[in-house]
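The chain below stands alone and is given in structure tokens; this is the form predicted on its own.
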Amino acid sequence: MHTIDEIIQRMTGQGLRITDQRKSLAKLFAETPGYLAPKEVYEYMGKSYSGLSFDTVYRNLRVMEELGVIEQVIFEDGVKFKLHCRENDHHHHMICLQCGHTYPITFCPMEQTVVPDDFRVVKHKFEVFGYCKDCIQEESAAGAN
């Protein structure tokens, strides 16, 4: 799901309401690679409507979050969101943690995962953090200055 208007489709789909500001929203994951931090999405909506609460943004975040079209990673500096990636099956990721490129894993943990019988499993994440080959290589030519 990479355009605005999958990105629109998908909310309308869920019976979420429209608004300019979800629109932007939208638009500013379909046109983001990376990773966004509640508060960069925070600066770049307050830019286009002024009085827009932190609380407000986040709200739409979540909702986003919860009808699948942003997904949510917690890195050690914080909460980050990304536009929910086209892969169908269930799946994991391996991310860069200096460009944020995000590979998945098709295999899962859980299935090798001995769950205690008095233990009732509800979701799980697994992300894998290290870098990619391209920043590695930009690392190691910076180094060699």
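Form predicted on its own done, so how does the form predicted in complex with another copy of the chain look?
FYI, this one's just the chain on its own, none of its partners or other molecules.
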């Protein structure tokens, strides 16, 4: 589930119709290595479709999420989406606060965590935030601002 075609196949396989908007969406997520806010998705798609409406973006984001093509994460500044990780083994992420790019962390802290007998663990969240190589360089290149 990496290329545009794979994403589109996944959608047709579920009986969905492939509109230009959905092709554009598939292309965007296939090309984006990190998280995207709905507004960013709207702005990107709006470049190709001047008559685009916000609700179409939301509807398709929801459809693609239910389909398992993309995944949703809640950040401090709102909801964001990214292509669902193709890796099938459990892992976590380092996330760049500037560009949204994500990098996998194979280490899972739950293995090391001592849980009391009377607490039943359902899920956990481990995320590392910072700045990636490219964004550190941009910052120092741009100087203070």
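Every value quoted in this text rests on a predicted model; they were computed, and no experiment measured them. Residue numbers count along the first chain shown, from 1. Take the two forms, superpose them, and find the largest set of C-alpha atoms that agree within 1.5 Å; that set is the rigid core.
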Inset, instruction - Align both forms on the core first, then report whether Arg120 has a C-alpha shift of 2 Å or more between these two forms. - result: yes
Legend entry - Threshold 2 Å Cα movement between these two forms for Cys132, core superposed: yes
Inset, instruction - For Lys80, state whether the C-alpha moves by 2 Å or more between these two forms after rigid core superposition. - result: no
